[in-house]
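What follows is a single chain, given as structure tokens, in the form predicted alone.
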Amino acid sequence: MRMMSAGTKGSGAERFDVERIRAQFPVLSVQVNGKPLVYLDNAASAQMPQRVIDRIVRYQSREHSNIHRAVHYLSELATAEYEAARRKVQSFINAPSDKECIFTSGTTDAINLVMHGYGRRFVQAGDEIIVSAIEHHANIVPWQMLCEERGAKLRVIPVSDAGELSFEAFQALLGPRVRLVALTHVSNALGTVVPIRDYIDAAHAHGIPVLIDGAQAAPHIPVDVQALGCDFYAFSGHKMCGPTGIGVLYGRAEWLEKMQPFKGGGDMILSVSFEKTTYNTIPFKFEAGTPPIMAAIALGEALDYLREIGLDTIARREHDLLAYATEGVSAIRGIRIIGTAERKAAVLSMVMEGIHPHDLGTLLNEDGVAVRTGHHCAQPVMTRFRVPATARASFAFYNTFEEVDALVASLERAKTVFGVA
């Protein structure tokens, strides 16, 4: 087994806690193929706590009911728990208001709801807007949708060979046809962090909103949209150790007061007649129908659970196993990692040659390791890197850097077994 330098340690590797935390979540007792299950796939989905789990427990057999529009028990008790976790959604991400916190279905629902409230209202013929080259499908898609509806442009920010944006080719981009900024925090497919804080200043310097998808890294890395200054901000509960069917958009009310709903039905309005319905205020404008109840609170929960761990705590952590992941794989003759920005999230895209990766993952499930395989709904990536798909290991805090050792011998095993040299 590899041993850990103290380079590669991190300076609070050795007060955290693995184990303690890791007895935490069920699943990862869980064995395959009669191996330990090691889990690197938290970019996809992030394993759920036992508390969280206890939570949704608690509420289906005794907190269960509608919300908003009735005056029994059930009713109100389930209402202030919901209520309450849209505060810690606020809280978390140090939004002004609880008011701009909209819970939606996931990330990919948070940017089209702003694609329909905010593009088909401001958006018009010959206009633009600027998305990168490493964003995921969702952040790519509903703007093309809108384009085509609307004969807009989408104006792309070119990506280097290493996987970081060109700052300088934004800043040429930025014109009085842009209406939207649609950018990503952290790249799913490379790991690159993206200084948005610089592209959200030149885009506003231009008067241009900015849309953050924060998928990967509101749960990686501490967020303060006021900080920040975005005027969206979109991340999912799954990626955060909660449930998934539950995410969140963060709008700044002046914008949300402007936009179209997306969905129409019980809930989003003051008063409906056959001549005209009122829209209600925000966020309820924006919650049609009978919302994920249960689902927002176990979030709740869950970001009640990461909070107490501390983001800056997580973010040294899974800093410092990318780090010794890195250092591993890349003494593997034949193993070409896809991203390496100097600022990064903790996703090891790699390629080995003479294995397709389909394959190499099938591989590594023998022995209980699992990666994500595929292009990461992020085929313009694997396009400009000139590969079909790649694997990717993605490491969250409650892994070790023993299943980093584990990952490493089983790509050593791939290439015995599949006879690359």
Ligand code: PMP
Given for the second form:
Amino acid sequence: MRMMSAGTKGSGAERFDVERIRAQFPVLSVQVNGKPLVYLDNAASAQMPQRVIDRIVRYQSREHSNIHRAVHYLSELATAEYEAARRKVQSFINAPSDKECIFTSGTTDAINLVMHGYGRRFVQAGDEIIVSAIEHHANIVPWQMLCEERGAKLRVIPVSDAGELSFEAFQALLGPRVRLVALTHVSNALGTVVPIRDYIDAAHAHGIPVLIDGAQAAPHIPVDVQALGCDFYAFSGHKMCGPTGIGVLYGRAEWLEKMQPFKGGGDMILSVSFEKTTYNTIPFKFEAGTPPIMAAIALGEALDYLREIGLDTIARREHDLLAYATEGVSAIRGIRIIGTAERKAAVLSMVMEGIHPHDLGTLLNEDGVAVRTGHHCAQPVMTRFRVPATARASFAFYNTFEEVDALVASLERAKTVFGVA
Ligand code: PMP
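What about the form predicted in complex with this ligand, after the form predicted alone?
And the full complex, kicking off with our chain again.
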């Protein structure tokens, strides 16, 4: 392993038994091109520990049935497990009530739910919605669609060269026409951790509700929606050691009660006649049709797993990995790190002079190193930083310092292969 400057590895690193943790993730022993997989694409999707896989197998082999609709043994069991998963979500984000935790198919679905349920109800011509310059497309496009439909305007908080949002510019945007602030907690393209508490307080001082896109935060830092005071908080299961197809929208009951359902169908109703339908209570009003039962239960298991390791421990470990990687990558001449905010989550976006990120990603893959290349569904960020794309390494607690060394070695090899000085 490289020599590190004092403190780079951090005090928590030595106490963290990473080999014990890694042994719980079957995929981490996969070989790629004859080399050990170095999985550094965690911001796109994290991997699943055996215990979550086992929970899926147990559900599918012994517990599966449709929920909420029958009195037989399996249906009651599956219903109890599904609702227990909801309570695990509630406790994970410290929501006041499980009724405020809606299962969705992911962050994108959750934001679209708010766009339809809140946006269509409360946003009129001439109104404004504030987003930031570092949003994922999932927190831009739905608001753009709404603005187009309603004749409303999208306002954008600018970002500095380091990747930090301007709080002063945000304050200047707040006003009587603003109906919603939709803001990311952590940028997936830059790693910036936004001090959202300040933004939420400032918006609330104007009576404006705030939606937080927590897709990149919930897996990596402790989230307490009551302490944050946000009105909505969205995240995805597949980024937190759970399966795809499941996500969560936390919403304050006072808003959820006023919102129109996004989708109509079974389970979201109390009674239906051809004259009139009465909607179910929250959260069921927003969960039309058969939900992803297995995925919700598996997410509950994943949340138990993350809590047992501890979100503070995870945050510390990933901080240490990021610091070590930043030091190693910064030492390579010709590489520019995009996103150098003071507070960052474990995302390292980079461009190498003279090599297109896709070519770089392909070469790293030859060494078994998995990074994401492209615009990361954040094209406005690419435009702002005047790059077509970046190569992004994103770390999870199960990554090692040796894997960071492998990344750095592979980047060095790329320079030689492509003949870049
Ligand atoms: N927001 C952010 C910040 C993200 O990183 C992602 C996933 N890349 C999303 C939203 C969308 O999440 P999903 O695809 O799970 O809906």
